[in-house]
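For reference, the chain that follows is the form predicted on its own, supplied as structure tokens.
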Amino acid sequence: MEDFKVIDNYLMVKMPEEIDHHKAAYISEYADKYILKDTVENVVFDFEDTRFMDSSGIGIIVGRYRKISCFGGKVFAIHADRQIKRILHISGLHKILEIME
């Protein structure tokens, strides 16, 4: 699956153009498999292609944060546009996730 890549100890998750309930279940399931089986210490969500995210996208991030933080890991967001950054701030996710410029 090219949407998920492990680079060093980082799980890179390429987020889709639109994140809705159906895609969220799939992304969460696959990300968890990587978090639990590989030597993944951190999760990076790449929002480069993402134009829309509803509350299920927030759920993806919170769920992965809960899992990875048990192991002392961190969660990052990269390539988030103004709209996605706004959602991350309004939802309070910026407190648990590092938003990289």
Given for the second form:
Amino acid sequence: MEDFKVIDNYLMVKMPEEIDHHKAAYISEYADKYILKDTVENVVFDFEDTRFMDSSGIGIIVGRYRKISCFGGKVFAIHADRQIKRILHISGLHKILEIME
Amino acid sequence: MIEVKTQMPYVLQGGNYMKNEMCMEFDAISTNESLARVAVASFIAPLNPTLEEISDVKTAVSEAVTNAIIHGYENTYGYGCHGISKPAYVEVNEGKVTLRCKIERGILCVEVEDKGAGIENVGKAMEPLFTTKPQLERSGMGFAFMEAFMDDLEVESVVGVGTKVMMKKKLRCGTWLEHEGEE
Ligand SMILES: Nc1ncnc2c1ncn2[C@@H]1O[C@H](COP(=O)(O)OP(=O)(O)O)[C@@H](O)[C@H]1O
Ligand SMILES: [Mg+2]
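Given the form predicted on its own above, what does the protein look like in the form predicted in complex with the partner chain?
Zooming out: every chain and molecule, the one shown earlier first.
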């Protein structure tokens, strides 16, 4: 899948245009395949194309964080627009997620 | 409760506020989450809402409708998981979600109703991070988002009967006061 790329020990996940419960399952499922099989330590969520997200997106991030944080891995967010940043902040996710400009 | 009735001739009350109502009913399957939020976004479009208002409303509607589908009727993904149109699980529970919207004086009222499982303790359910489905990676932030993105949130629920979520939001052009703007 072109939406998932491994660069060094980072898994880059290109998030879809709309992230809701309907889309969430496949993102988590695919991300976990890469996390298990490759030498992935950290996960980068790229929100460049994302125009909509609800709390299902929070579930995806927290779920992946749980899988990698016990091995010292980190989660990052890039290209998050204002609305997505707001959602990340309201849910307190900025405490575990590094939001890059 | 929003009663959708045939529209009476409407006399503009001083302001330029539009009055409009709509009601839709759809199957409790996950593909309809986007249908519902896009419908509400189009419903408020004539009022020229800000981009932020549109996003807020879409997120809140998405949360309420998703809850009806996955908690009310326990339909985990319904159809279309992985972008294919065959059922992700063979079993999909029958159930309808009703979405009612009303705009008056620039105030949007949205109701999302299901006839599903119901909530035992509404106060507890509304606490941030509380979820009964952690195995599905639910974050427990649904009600918190509805509260944050709308101005008013009320939940009525009876176990075994169903759940109704009522939300209100004042759009940029709106006023809470019935008579504001009248001569
Ligand atoms: N329509 C509903 N029918 C039954 N239970 C519901 C409904 N909506 C919410 N709930 C209950 O309230 C809890 C909290 O909801 P929410 O804040 O949206 O978090 P989440 O959906 O992530 O679990 C749910 O886990 C569920 O137990
Ligand atoms: Mg929810």
